[in-house]
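Read the single chain below, which is given as structure tokens and is the form predicted alone.
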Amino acid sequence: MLKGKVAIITGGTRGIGYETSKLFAQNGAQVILFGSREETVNKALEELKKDNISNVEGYYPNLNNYEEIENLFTSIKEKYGHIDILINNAGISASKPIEDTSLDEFNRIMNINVNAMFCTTKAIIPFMKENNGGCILNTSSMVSLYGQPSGVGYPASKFAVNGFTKSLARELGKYNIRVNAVAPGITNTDMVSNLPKEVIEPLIRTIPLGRIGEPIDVANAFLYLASDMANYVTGTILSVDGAARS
């Protein structure tokens, strides 16, 4: 479904990002995954090689350093000739009550979940314009629609992701650049396993399908949105949550 495409995936070393990197590579894309540290990137690449996946490479840039990102994108474009897909998946969660959350903690969430998305997206647009189109995908969350009982920074950041997605879809449509987001529900990842039971269990009870999601469920949604099958889909926040409502 992605033969000949070049895809950059931030937060690609574990969970949803790793599964998406694997699925995209299996569908013919040249994948460049980004991680936060050299060791996590190397570990992800080693795991992919065990599955005989070689069309993946990895880097660990500072996603809040625009100049670093711009230079890295330039080198990727020079190597492969084009960049077709960007997935802004890097992110962190939060569960503390607001009274126990410091401004530094709140800013860290915004830096990773929102500001990094701004940097990578701003840097990729000239390359996609030059290529007469492209696809930008962002990882949102079900909490961007319903909020959550504690940890206000996380849903605030994901509400921002939705606004960013919908607005950019309108701004960039004239350049044939599609912008969409996937909003996972409770998914079986490390991030979710670190949340307190009192946050997760009430949400699980709202899922009509009777289970939490798996990373592949979300990766499949990204694959659809990145593929030519979604050529007329932009400005959409695609929920992948088993019809969970809170």
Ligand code: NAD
Given for the second form:
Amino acid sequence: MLKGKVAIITGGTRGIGYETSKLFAQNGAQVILFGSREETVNKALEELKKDNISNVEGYYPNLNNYEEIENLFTSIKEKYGHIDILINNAGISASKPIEDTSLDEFNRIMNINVNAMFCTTKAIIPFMKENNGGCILNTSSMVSLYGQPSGVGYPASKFAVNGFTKSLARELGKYNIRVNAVAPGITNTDMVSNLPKEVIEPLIRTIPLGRIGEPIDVANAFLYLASDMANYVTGTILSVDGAARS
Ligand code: NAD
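Give me the form predicted together with the ligand now, not the form predicted alone.
Below, the chain from earlier opens the complete complex, with every other chain and molecule after it.
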């Protein structure tokens, strides 16, 4: 479904980003995954090699450093000739009550979940314009629709992801650049593996499909949105949450 496409995926070393990198590579894309550290990037590439997937390479840029990102995108474009897809997936969550949250902690969430998305997106646009089109995908969350009872920085950041997605879809449509987001419900990754059974089990009971999501469920939604099957889809926030309503 992605033969000949070049895709950059942030937060590609584990969880949703890893599964999406793998699925995109299996569907013919050249994938460039980004992680936060050399060790985790190498580990992800080794895992993929074990599955005979070699059309993936990895980097670990500072996603908040616009110049570093711009230079890296320039070298990727020089190597592959074009960049077609960007997935802004790297993210961190929060669960503490606001009174126990420092401004630094709040800023940390905004820096990775929102400001990094701004840097990578702004930097990719010239390459996509030059290419007469492209596809930008963002990882939002179910909490961008309903909020959450504690850890306000996380839903605040994901509401921002939705606003960014919908607005840029309108701004960039004239360049044939589509901008969409996927809003996963609770998904089986490191982000939720620390939650105790007493928290997870009652949550599962509220999900009509009777289970939490798997990374592949989200990766499949990204694959559809990145493919030519979604050529007329832009500005949408696609829920992949088993109809959970938190
Ligand atoms: P994860 O913790 O397994 O993966 C997070 C990824 O983000 C990792 O690859 C990590 O290297 C990267 N990352 C984190 N901080 C970074 C930084 N400062 N610089 C560069 N990279 C950084 O989590 P996941 O569940 O796979 O999360 C991926 C996305 O999905 C996030 O945006 C998250 O908010 C969203 N999401 C997750 C769930 C869930 O239940 N797991 C639900 C809704 C949305």
